[in-house]
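A single chain comes next, written as structure tokens; it is the form predicted alone.
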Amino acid sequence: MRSGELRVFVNEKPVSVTRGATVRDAVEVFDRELAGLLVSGAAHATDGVGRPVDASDPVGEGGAIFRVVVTARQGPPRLSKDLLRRWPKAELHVHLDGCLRPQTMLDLARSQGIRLPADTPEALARALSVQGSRSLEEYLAKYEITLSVMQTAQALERIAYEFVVDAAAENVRYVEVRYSPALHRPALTLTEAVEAPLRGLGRAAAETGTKTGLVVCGIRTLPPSVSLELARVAVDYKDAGVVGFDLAGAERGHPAREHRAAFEYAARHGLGCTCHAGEGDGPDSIHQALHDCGAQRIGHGTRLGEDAGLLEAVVERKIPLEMCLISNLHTRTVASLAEHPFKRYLERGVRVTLNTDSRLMDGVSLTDEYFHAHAGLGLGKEALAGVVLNACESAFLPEYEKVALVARVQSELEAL
């Protein structure tokens, strides 16, 4: 194989393509007639684990596996990824320490004297990929690497700024990004660890027009007293860009009810409350988040359907679920995209939203999440537009700002 070429697999056969080639290019090398069917819409492509891919996507790296399926029954996606990228969107569940640009990580590591597992952006992205994770705990271990370069105020400000710029590039009109200031001590005080990303978010919002909100996370594996301390600092910055309080981290064996005081403090002082639950543990974890902690939204909530009564209550109370399709695959919360309960919950009346969780580690954009919901789960244009509006209506914003956001996004969707 010549330098500058990549070997990938199409329908189990190896083909060589130049770097920068698309999936369509790889299929054409394999079989020109099959490529024609892909272009005409008579066939569709998936990756090696069955997730739909857009024919215009780059092949990525050597060893990538693609399958092209010709089937009149399923048919191709009717909404291209390019069209979905142009849609106005909102995102409620994404971790700042999971969204660094690989080149930025290399820059920060160089200036701080930190050793990373790779020395090129492409290799670093591969090293941080969570596709081979076997559990939520193994998935979370990757965050230790990103956090290693996030221990200065300058780094936090830059990362927050670049995150919003990247989100705005795919027409995200509102985004809530979350992180735990406690994970930046002792290098920074809690005050420094909050003010730095707020500066970055504010600067990017002014430049791009994308509205932002910061969600402060308690950590399940840290003492409840730390969560209460974080809730207090979050409230201190309620009028400066902090919009919510969350509880994240390893779920099984670390009950949310132990952090109840932090949620009560945050809610009493007007912050929105959300809680990771039903991802690494069962529906009882969701029950605790709602009934012991008073969460107004649930992060993930994937296992909600295991308790019919709880599902009914979530529908009745219009509790939003911040769902993340690809992250749930990587944490083994679901075995395959086809088995993800997102569509079932939507049809049942749950207020579901689509989110990325971790753009770098999961290798996904918000546009990708919508494309997977369309091509992999069969959600049509109207259903997806409803999911966009669900996110807008579930934002931790004052009512008048929420109404304005919904009106703007709805108008833009209708124009498209």
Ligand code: ADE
Second form
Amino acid sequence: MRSGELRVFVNEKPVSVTRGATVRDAVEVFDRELAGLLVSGAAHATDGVGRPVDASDPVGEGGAIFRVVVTARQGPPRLSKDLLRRWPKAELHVHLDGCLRPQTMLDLARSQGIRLPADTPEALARALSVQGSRSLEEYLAKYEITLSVMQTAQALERIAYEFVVDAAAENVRYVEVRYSPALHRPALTLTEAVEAPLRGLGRAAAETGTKTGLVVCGIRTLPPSVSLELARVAVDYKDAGVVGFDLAGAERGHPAREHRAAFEYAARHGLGCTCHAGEGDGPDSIHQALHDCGAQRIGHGTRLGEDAGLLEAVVERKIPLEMCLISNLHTRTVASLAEHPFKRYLERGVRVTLNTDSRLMDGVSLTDEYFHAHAGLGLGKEALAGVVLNACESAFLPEYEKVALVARVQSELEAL
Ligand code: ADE
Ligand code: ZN
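Instead of the form predicted alone shown above, give the structure for the form predicted together with the ligand, please.
The complete assembly is shown below, putting the previous chain first.
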């Protein structure tokens, strides 16, 4: 094999492609006619673990496996990633410390004299991938690496700015991004750690037109007094871009109710409250988030269906779930995409939304999440458009701004 070439497998046969080739290119080497069917929607491809892939996806690593089958299925043509990228979208659940550009990490590490596990963007993205994690706790360990280069105000500002530019490039019209200022001490004070990303978000919003909000996270494994401190600083910046308060971190053995004072303070002062729950632990954790902490939205909520009464209450109270399909695979919250309850909850009337959680570590874009909901779970165009509007309606925005966002996105969706 020549240098710059990769060997991947299509329907069990090895084929050589150049680095950066797409799935379509690989299938074309295997069988030109089959590639034509793939592009026209008459054939579909999956990866080595059965997840749907788009013809335009990069093949990624050498050794990657693809299966392509011709479908006799009649029905509406499959939505391509290209089309879904053009859809206007909104995202409510994404971690700033999970969304760095690999090249930016390398730049920051060089200027700060920090060693990273790899020295090219591709190798760094591989080293930070959470594919193959065995639990939420193992998944979270990768954040130590991204956080290592995020301990200056300039770094935080740049990362926030670039994140919004990247989100805007896939037509995200509104995004709430979260992180914990406590994880930037002692290098920065809490106020420095809040002001820096707000500067980046403001600059990117002005340039791209994408609306942004910052969500401050308490961390379950830190003392509740730190969560209260964080809720206070979040409230101090309420009129300067902070829109909400969240609780993140390892879930099992670290109950949300211990952090209730922080939620109470945030809610009393008009911040939106959300809480990661039902991801690394069961429905009792969701119950605590809603009933002890007063969360208005739930981060993930994947295990909600294990408690029928709670599921009913979530439907009745229109509690939005910030669901993240691929992240749930990586944390082993679900065993496979096919088993993900997203579609079931949607059909049951839960206000579900789609989110990335971590673009870098999970290796997904918001477009990818919509593509997986479509090609992997079978959601059609109407249902997906409803999910986009669910996200807009669940934004931590004043009512009049929310109405404007919903109207704008709805008319853009109709014009497509
Ligand atoms: N922090 C970053 N990602 C997280 C996740 N998926 N769950 C809880 N805390 C997190
Ligand atoms: Zn999260």
